[in-house]
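What follows is a single chain, given as structure tokens, in the form predicted alone.
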Amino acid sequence: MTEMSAMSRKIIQNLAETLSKQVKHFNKTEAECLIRLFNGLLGEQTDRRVGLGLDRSKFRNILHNTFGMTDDMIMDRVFRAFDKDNDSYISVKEWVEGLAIFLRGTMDEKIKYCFDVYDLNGDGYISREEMFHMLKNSLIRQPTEEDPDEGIKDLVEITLKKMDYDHDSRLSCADFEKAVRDENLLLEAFGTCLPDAKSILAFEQHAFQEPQER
């Protein structure tokens, strides 16, 4: 082994350290297998600042091809809920700390993220226009006549009178999470943005087999 790749190999194993302390459900071997993915990942940007980390077509690439999402919409705010500093780029930290929901949240975690991918502009609410919007994209179109939007208009009308529980025709965090524990169902209500069981089963096998030695 190479004086060089032993460094790299004490600095992946101290940052996995630290962060096994500081996020939870991840040992330091676990932490440690991200780290390395995270860093092969890197290795296949494009884009030369990839001291920055990960960039949204990379990890847009990961969320379809490995999690199967669909919606550009969702997987835009998903890219922003991983990215906490807004500087357009995943970390190792964020990577490792989001991964840490999205694979193995508590429900509470669940609640508290899908609530932040469905409040688009960030102000604490999801409001009609909104669930408009992702209803809209997370639908399949069908070729009836009459007008989509009138339905998707109703299905906003109906969501709202089940989980609206302060009456003021929008969703603040507090009526989402009320719905959700009454009917965990509505978790992911505007459209997918958590994997499914196969999907988290498939990655972890990935992410958490044991590295070769080269």
The other form holds:
Amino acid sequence: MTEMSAMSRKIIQNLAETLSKQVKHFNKTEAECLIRLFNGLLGEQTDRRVGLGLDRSKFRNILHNTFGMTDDMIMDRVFRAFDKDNDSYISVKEWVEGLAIFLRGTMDEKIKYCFDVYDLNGDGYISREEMFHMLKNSLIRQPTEEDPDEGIKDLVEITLKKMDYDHDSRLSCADFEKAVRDENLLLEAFGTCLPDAKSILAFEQHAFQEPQER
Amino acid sequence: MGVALTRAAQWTMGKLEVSPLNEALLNDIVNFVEQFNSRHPQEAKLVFTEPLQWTTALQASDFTSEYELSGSSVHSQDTDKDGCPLLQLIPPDISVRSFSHLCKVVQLANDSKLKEVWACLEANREPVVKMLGPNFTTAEVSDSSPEAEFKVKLLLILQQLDTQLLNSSITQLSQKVRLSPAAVKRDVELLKSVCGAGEKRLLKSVRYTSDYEFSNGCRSPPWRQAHGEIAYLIIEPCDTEPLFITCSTAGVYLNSGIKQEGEENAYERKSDVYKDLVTLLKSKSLHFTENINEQVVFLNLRREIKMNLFCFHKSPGGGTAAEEFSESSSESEEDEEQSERRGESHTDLPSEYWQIQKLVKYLKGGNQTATVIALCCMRDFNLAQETCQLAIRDVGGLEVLINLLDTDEVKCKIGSLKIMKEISRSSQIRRAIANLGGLQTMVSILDSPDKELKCLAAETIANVAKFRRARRTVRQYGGIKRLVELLDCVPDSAMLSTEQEKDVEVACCGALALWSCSKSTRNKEAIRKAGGIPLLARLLKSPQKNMLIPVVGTLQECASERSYRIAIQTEGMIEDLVKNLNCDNQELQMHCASAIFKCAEDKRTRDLVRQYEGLQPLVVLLNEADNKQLLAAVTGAIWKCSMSMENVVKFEEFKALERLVSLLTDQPEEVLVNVVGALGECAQRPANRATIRKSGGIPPLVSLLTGTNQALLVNVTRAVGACATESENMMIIDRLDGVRLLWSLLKNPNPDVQASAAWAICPCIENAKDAGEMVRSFVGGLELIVNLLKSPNKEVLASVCAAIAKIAKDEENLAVITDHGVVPMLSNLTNTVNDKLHRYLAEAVARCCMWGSNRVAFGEAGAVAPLVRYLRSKDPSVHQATAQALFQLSKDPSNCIAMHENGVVKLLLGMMGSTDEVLQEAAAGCVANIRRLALANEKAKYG
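Given the form predicted alone above, I would also like to look at the protein as it appears in the form predicted in complex with its partner chain.
Whole complex next, starting from this chain.
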């Protein structure tokens, strides 16, 4: 048993070494902590295909419980953004890479990440329909109004007007980047897809300080 | 006439209405036309460019023999150049081409004069244009033909009539009550209260056509508000058909049946205009009229009660008022509000208004995502524009923005503050934010870990705290302490991490907010107690201008307090202030100079400014004559610094005096006070007096003696006095009649001015030629100055005594002031306790002893004993003057006895050993007189 754990520790350390070189923002110890955390989460998973990584529902639980996200659709999109190889599982590498942006991403990285989250069909543009889809629950519906979606439609229009610099009725990544650079608040324009400062702090404390305590 | 007709007269559908106002106008016009022939015979013959044509009721038979009749038509004998008759009647049309014929037509019409003029004006909407041609007023009038001349005259006559008509119609118009939305609302409420089902009801129902009320109180659509219309009502009286009523600012009237908005033709007026709803109803509903009288008392009563209630609500809570006034602040008036500058009917709402209203709706009903989008879009409006600011407030946006600050959503808070930071530049918005409790929340945000949020909150506080109540609120909620904590950063190290840079930014915003807050005295105290001074001192070393301006701004604001002045000196801030005098930003330079101005009352500070070589940059800044604020601060600093003679020497070196003299003309008073103050200090050194003269400073100084600003007068008199110690200067002053001006300032009610003027008079008398004659030439001047000895102000007394000592050198004048009772008055003052006064009082006594029986009179008035006591003073100059006075007094034997009794001999014996020869001599002389008396006494006794 001790042999096993010693071996796995060795494996983890090697993996951490490689990952910390591939991924920005984390040093080796931090990467190691994240890998341990990943392994811990995997252990809880009852799925037999453990080898593939975290599945969607497990990941969504983390997003919800640890990072306080609520919007189902956005959480799905975040999962897709983490799951780079589209195999519906998040591997340990995808986990560390994703968290790098999630926790410590630069503005550029975050813009790219958010755009990917919002570009629902992955065609490189955020269209009117996609916006409508993402914003449809953002206003309280007035039961008195003839068309309850009217407010949302208008919201989509004013957002387009503000962010669509090349006037092609959809947001390209360049549009999005320009708008965010102009006004940082627009980074998460179509729904919260990044954790706030408080939960980042809580997560990092939890994840990176545990080993010392043990 | 044209203006009066288009503006004042009431037109509907191209017709002149039958209204009292129009009738009055027309009567005036008829009179004017009737008398035209006799008043202006030449202008009456002028042929109109185009004929006035209208449909007349006159017949051919009405015309007299002057005209040629042919059947039913008539034409005049005289024609124009082309042979057209000037009057032509082909019933029912008439055309007239000159005033002489117009006049005759009116006379012929007899009873129907009014009707004819009426028809004429209706048919010719612009009579003046037809008479004189369309471009007459604008086109070339240069041709000097007699015709053109007449045209000008006629135009002038018509314009005169026009003004006359307008004037008379204005008096009529102003008699009418102009309704306001509030008045309409009140009336409607009252009328609603008399509706109902019972027997006693006056009306069946009263209702508006629209439920929507605009923020200005109107219910009519905006494009109708432009016509002054306020609201539309449908009133069902008990006895007639429903009445459709328009309420407009001009009054109320029936319309063509507005049931809902949008029926264009329904807005037309169908009845006379009544002054209010009750009057209209009285004329339309018999039932209403009969029953109203019973209830009118009740109605009036209700109205009165309502109005009283209204007044009651408006008076502010008594508790806070007292505190409000106890707060002193250096700019107490700046923001204490002008009431709202908006007309009561806000007719043209811009499109921004509706867009902002929509965004506010999304703010209210949106989740975080929608809120952030709406906030970002709102920022795209021009928030510096008043319409947008007020739109946000009026649609309830401020409440939402402030509520957002209480949420946990950092992004919403940031977005909200970004907007509030901009719109709080408007004083109305500032007040609204304070009233809604926004400051409390913003103060608590200062504790947030998010630095951007802290910055924005501090910046917004900086904007809002521009008025007293807001500054107090910030303090009361612990804002000062938190703002001071924001200042804690490392400003001066060269290599800063991003986090440190952010800290610097936070500190900068904190300093901005403190700057605004520091305008209240208690906040200055609070900043000090929170430990703000060392932090400010540290930030003062920062190299960044956007940091330095608020920091130095706060410091100079606080430097009005002694504790700060000491701290600025001891914490070594003078060095930094001086250093920043050399920067390239005028605002920063101004605040630095202003801080030095306030601190340099202290000698140590003045020396520090010199040591750190701050005097030269100050002199250099005198060249910035265009920036008056900067100039005022710089001259103030120079003034205070020149109180040290070492500094004056430096100023001489930098040729400051020439610059200062050139600033004596064409400057605002706050600059002049300082410039003159500085000159007054510099002129204490003899060399500078000549410099001032040579650079032509004396005439402007003397002319400033005629001013009214008290602070300026104190400084000017001091400067003139200092200059007068040089006899060449005195000649110029005398020639400009400066002494008379100084003398007349003795009448100034301000004791500081009186004293300063009296001091200045002393050297003038000393150095003027024929001073005695000059003084006598001021009618009533001697009486005036003697009477100032009754002043309660010690400084005035001392200065006047000094002046009297100079005046008394002239025997004739001494005789006059003796007659004015100078001796008893001086004697009365001998018991006051003030060393400075003692010295000059003694001098005056010494001089006044030279006349007649004054010595005896002083003795009898009991002046001797107190004077002896003056010898015990520690001030040698008092000793000298007193010894001289005693020497003079000792020439009277009874005074010698009094002195001896008061133990003068021992004191004088000591003073005889003084190194001061004048004192020596006077003391010895006095002792000699006493001794001689004793000897004579012994001789008499023992023979």
